[in-house]
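We begin with a single chain expressed as structure tokens, specifically the form predicted on its own.
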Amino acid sequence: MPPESQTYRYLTQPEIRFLDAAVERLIPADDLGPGAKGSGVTGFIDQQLVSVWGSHGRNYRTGPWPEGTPQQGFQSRLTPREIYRAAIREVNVHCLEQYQKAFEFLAPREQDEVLKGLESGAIQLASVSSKLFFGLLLRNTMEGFFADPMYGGNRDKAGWKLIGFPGVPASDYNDLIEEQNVPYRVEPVSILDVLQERVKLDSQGLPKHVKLKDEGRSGR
């Protein structure tokens, strides 16, 4: 989905600008391809936040709320929606106090300083643990970069092309069983491609992969 056609259902414009800047520092663009911003990760996060996951609609939400261990999973009275809304606002307050600019306007080095402060817990936020927010942001950024494009991220399957992931299983795998240590270089196929009938299917409904002619990218 091209950037100009992206529709946001939860995030406000200041929140979109914050996340565009933040996710791009976590997975930056380089000569191997687009980063998280160019791959639509902010749109992916928005889709997750308006989903049942974003409201914790299927989670137990009655306390008590003691501080847990990493092994105990998510431990917060706040939903992901509430965490993002509060944390983005409070990180920008910190940036204005420290640098006199909102996060999106900081130099890359300063943005990295802020993200490291969130990761370590050195930056204290009023409403939510900065470490909790950073962990959620990092996980969602990786999910958005590598998930099927049907969920709003991984635009043009940039994440899959980067690591050589073929996507939806194809019909010709049986012909390759005897091949050993041979890279399987094909144009990735997503569930979205199948749903939108952008790929040919065999009689069993499996997509037919198109082999790439060149070596392509081998990784960052």
Given for the second form:
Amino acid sequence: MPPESQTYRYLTQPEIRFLDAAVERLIPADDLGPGAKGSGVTGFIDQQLVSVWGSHGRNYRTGPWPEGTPQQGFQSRLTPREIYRAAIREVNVHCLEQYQKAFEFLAPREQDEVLKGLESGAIQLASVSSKLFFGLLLRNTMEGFFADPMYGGNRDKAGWKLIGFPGVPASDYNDLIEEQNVPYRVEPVSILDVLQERVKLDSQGLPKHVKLKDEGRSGR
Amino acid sequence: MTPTKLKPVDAVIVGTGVVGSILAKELADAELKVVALERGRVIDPQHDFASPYTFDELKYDRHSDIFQDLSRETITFRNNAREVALPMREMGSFKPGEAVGGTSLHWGTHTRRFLPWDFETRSRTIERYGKSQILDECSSQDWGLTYEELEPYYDQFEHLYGVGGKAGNLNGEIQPGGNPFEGPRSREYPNPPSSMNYAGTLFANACRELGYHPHVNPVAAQTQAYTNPYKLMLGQCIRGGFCSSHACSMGAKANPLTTVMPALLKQANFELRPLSNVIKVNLDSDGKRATGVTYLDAAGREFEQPAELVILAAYTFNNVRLMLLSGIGKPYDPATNRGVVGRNYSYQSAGRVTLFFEEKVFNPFMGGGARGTAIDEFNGDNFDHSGLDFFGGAYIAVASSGAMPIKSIHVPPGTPRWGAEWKRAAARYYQRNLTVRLHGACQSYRQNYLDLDPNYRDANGLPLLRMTFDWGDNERKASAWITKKAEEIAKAMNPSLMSAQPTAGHYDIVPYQSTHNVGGAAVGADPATSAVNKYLQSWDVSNVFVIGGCNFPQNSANPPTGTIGALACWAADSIKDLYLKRPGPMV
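Having seen the form predicted on its own, please provide the structure of the form predicted together with the partner chain.
The next block holds the full complex; its first chain is the one shown before.
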């Protein structure tokens, strides 16, 4: 599990405050459970930005860089970490002009307005496509909320509990797969749970899932 | 830099995927001295693919190091020749592999044979409907190789890979429970079919109500522990998801590492050289004969490996690119419609209907890869196309592939992409939806092709391969019409909500679709329209064999790997039984 006080390797404090506010609008906390902020998605994004992916280390990075058609995909000469850095600053510039406040101080309704403006491209940023930035933000937020918790998001497996995903599988699904309309509700198991033997393992090294007592929790 | 010239060998094989591993084993068994060159790294499955690390969707679905490293080499893409092709900078529509074992390390294991019709697409379509059924620009053609000729090799490959399924046609006799539309098979599958899950059962019941013949997909994720003809043991699939695009920690997924390599690596006349990137096939002065290949090792040193026989067994893109870089065969020119290398590049069309239920829970995380239930009524020429403005078709299936949470959350149409409403819908419907999916054929067209890009280069300074591709009207029309059929099935399943999406508009390289890139080095009976003859031997350089998905003159609806495996077995026998006895052009 990530520590209570998350440390960041790439993101600066203003960027963290921006992302905490933004990802929480994308997946808000509510009566179903924690949102993206509470489940550590900002920390996940920080990890992704320092990873090979954050600098597009396995992507083709040679020019020229014409814009291309939407079907031709990602063509920015900026890497994801550069896009986050430039876009967050420029979105805050927009917010200060429009609302006289940085993004994190806006009312939720105003924050949604800004996010929708980025999503549609209605808000234009100086150095990066707003749609491209929003697409990365939404993608990384979903990844962080639902990826294995070892990447810093999905804290306490909140994303998996929300939808009823069991994580690392048990080895007896073959016995259950023909059952009809019998919900399989178990305490989700992460990779770290297995490594740290927080779950009992069977002879194949796979976890023995623990059935959930509270039927109402997941998949409502 | 002068390359270091190595000692000659009998056969050099480029790539160690499904094709390269089988060719290496079969030729080594025939006592040839064989070297296989693989651009990727060695995989030690016990440690590389160990539990619980394989159960990691983020890594394997997006960032895996068993996928091609695009920083060194990618392709460029455009929808049509009026556009400037731009590099595929990030993995998207397809995921070629880069490791010993190739792309099949992360395949979904669907091993459906092509229909007999698929091999004679053009002549049978004209025979039944007349020439007007085929668009002028459509270049789909017969293979010059028939289902009957390949049947023993399908059988060989299915036994090598331990495919589990139920025969639908045994020696011409239709079998209950199988696919009645398949070509006649000489034997049952080596392993039993998968059991059907809840979603599959609902789909099968709806199909039966409509008079169709549902059957389970044949898969090479072992349905029971299995020992293959090379005496290698595979484990039983636990249907724990994390399958397609993932590596299997259970040793249940048939691929070169589980079915061939452990036996092959024991043979003294075989040598595997990983991290060895072949950049050229070398030809003699008149270009009629290959003398070997040139490759770069991990340190970038250049080597020349002389060989009597050169087998190109890389992914579709690299086989075609190596032919173009080496001057083997005439490059295709769409302006004149002449030339063959790069001609008839094709892909896989689709279409889907997503169904949402209120009271049904599917446990969608149980399953694996290509597990699923399908009908074949609308595939190939299994239905009458009279009066329809397309030919070919799709099989329709409900997959049980193990729904991973990052990529498999579906919400009803009209739900926002994010926010509180999205969250509520995701929580409610992740387990209460299923998708009826079309897996469609893709015909070939004069305007869809592969060639060398004039602007972008790889890390070695060589031109990237350029893909010019868009959906044809035939595919859009077929998908629209068959998606309607899928909607009828969907309605019979009584969902509370559903949404249909046929293949439409322009082909988009961004969202993942399938790693079913085919064509560019088509097999055929006529050297004017094919790059290799029926033995997959280059028409122009007779000691070069080019084998793989690149041989498909157009794509079947059915997934390619089973047929690629059959082609590998067929080519291996042809080389052993015919070519080695009398080297030279076989046709």
